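Only one chain is shown below, in C-alpha cells, and it's the form predicted alone.
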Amino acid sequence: MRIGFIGTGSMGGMLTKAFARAAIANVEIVAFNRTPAKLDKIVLEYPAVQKMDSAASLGKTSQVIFLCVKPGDVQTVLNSLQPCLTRDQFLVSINSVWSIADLEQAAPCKVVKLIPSITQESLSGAILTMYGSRLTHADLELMNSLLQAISFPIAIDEQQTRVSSDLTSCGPAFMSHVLQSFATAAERQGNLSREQADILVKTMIYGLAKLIVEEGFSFHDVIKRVAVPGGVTAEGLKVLEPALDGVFDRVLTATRLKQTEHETHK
C-alpha cells in the first residue's frame, strides 16, 4: 500500500515522520510539498519517504492520500487532484474547517477526517477520526489499523470536533502551560533550579499518565488517594478549586469562537 502526504508543514510533516518511524510492513510513503526545501529535510532524515514532484502525481499512485494543507489551499489541491481520483482511494483530511460533506461533494473518494495531535511525535496519544458515508466495514478496519501504528484512534461525531480537539490536540499546549507555571512557582518559592523543577514536574506527569492510562485510575481516584482530609494536598486544592472555576469554560468558548471565524473565511 502506498500512502501519500500533500503538505509537509507542521502537522503534515509530523504525520509523515511518524509513519516513517512506525515502519509499517508493506506500506510505502510518498510526499509532496509546494516548498521543496521543507520536504527535503524530511527525506534527508527519513530516506524511506519518497519525494513526489506534484500533488497530481502523488494522487495518481497513492491508495491513501493525506491532505495536510491550509483551509484556503484545499480547493486548489482538490482541483489538481480531481482528474486522477477514484472511488477506491481514501482522501484523508486533517483540516477541521472542511466538513466531510464538503469533501465528499468535491471528490469521489472514500473520505476520512482526522484531527491529529503533537503526541503522535511519540507514536502515541489520541487521533480523532470521522468517517464519510462511502467507507465499508473493511475500509474502517484498514484505516484504524494504519492509525494504530502511530496513535490511539478515537471515533467521534463530526459535531463534536471542536470540543474534542480542544482536549486532544490543543490540550497538550494547555496542559504544558499549566505545568510550566507550576514549575516556575516551585523555582520561585522552593530554592530549586529550573532544571530541577522541570524534572520533578515531568517525572510526575509521566507517572500520573501511566497510573491513569495503564492502571485504570480515574481523576477522582487520584485526588481521593492523594488529598487526605486536613492534609497538605487538600489545602492546596482549596486554592486551586476557586481559581480554576470557569477557566476551561472560557478557554473552550474562546476556541469555539475562533473556529467559527475560520469557517467564515474558509
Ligand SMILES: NC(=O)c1ccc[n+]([C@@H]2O[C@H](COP(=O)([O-])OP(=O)(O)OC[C@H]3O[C@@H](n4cnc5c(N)ncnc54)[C@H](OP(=O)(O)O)[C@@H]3O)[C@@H](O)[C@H]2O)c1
The other form holds:
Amino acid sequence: MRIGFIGTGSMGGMLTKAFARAAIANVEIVAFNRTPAKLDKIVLEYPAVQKMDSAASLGKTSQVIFLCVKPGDVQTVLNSLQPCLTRDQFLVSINSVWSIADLEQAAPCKVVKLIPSITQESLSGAILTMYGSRLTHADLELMNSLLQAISFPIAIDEQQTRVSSDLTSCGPAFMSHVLQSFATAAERQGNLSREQADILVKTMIYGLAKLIVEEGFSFHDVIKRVAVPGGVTAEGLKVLEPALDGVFDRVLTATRLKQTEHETHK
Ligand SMILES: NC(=O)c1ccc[n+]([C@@H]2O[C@H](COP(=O)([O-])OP(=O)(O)OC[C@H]3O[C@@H](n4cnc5c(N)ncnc54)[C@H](OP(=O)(O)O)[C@@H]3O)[C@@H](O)[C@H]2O)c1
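Next, report the structure of the form predicted together with the named molecule; the form predicted alone has already been given.
Let us now look at the entire complex, which starts with that chain.
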C-alpha cells in the first residue's frame, strides 16, 4: 500500500517521519510539499520517504492521501487532486475546520478526519479519529491498524472534536506550560539549577504516566495516595485547588472561540 502526505510542515512532517520510523511492512511512503526544501530535509534523514513533484502525481498513485496543509490551503490542494481522486482512495484530513461532510462533497473518496498530537513524535499518544459514511468495516480496520503503528487511535464524534483536541492535541502544550511553571518555581525557591529542576519534573511526569497508563491508577487514586491528611502535599493542594478553580473552563472557552474564528475565515 502507498500512503502519501501533502504538506510536510509541523504536523505532516511529523506524521511522515513517524510512519517512516514505524517501517510498516508493505507500506510505501511518498510526500509532496509546496516548498521543496522542507521535504528535502526529511528525505535526507528518512530515505524511505519518496519525494513527489506535485499533489496530482501523489494523488494518482496513493491509496491513502493525508492532507496536512492549513485549512486555508485545503481547497487549492483539492483542486489539484480533483481529476485523479477515486472512490477506492482514502482522503485523510488533519484539520478540525473542514468537516467530513465538506470533504465528502469535495471528493469521491473514503473520508477520514484525524486530529494528531505532537506525541506521535515518540510513536505514542492519541490520534483522534472520525470516519466518513463511505468507509466499510474493513476500511475502518485498515485505517486503525495503520494508525496503531504510530499512535493510540481513539474514535470520537465530530461534534466532540474541539474539546477532545484540547485534551489530546493542545494538552501537551498546556501540561508542558504547567510543568515548566512548576520547575521555574522550584528553581527560584529551592536552590536548584534549571537543569536539576527540569530533570526532577521530567522523571516525575514519566513515572506518573506509567503509573496511570500501565498500572491503572486513576487521578483520584494518585491524589489519595500522595496527599495524606495533615501532610505537606495536602497543604500544597489547598493552594492549588482554589487557584485552578475555573481555569480549564476558561481555557476550553478560549480555544472554542478561536476555532469559531478560524471556521469563519476558512
Ligand atoms: N500543530 C499542531 O500541533 C496541530 C495538531 C493537530 C492538527 N493540526 C492541524 O494540522 C494542519 C497543519 O498544521 P501545521 O502546524 O503542520 O502547519 P504548517 O507547519 O504550516 O504545515 C503546512 C504545510 O503545508 C504545506 N502546503 C501548503 N499549501 C500546500 C500545497 N498547495 N501543496 C503542498 N503543500 C502545501 C506548507 O508548505 P510550505 O513549506 O510552502 O509552507 C507547509 O509545509 C492544520 O490544519 C492544523 O490545524 C496541527
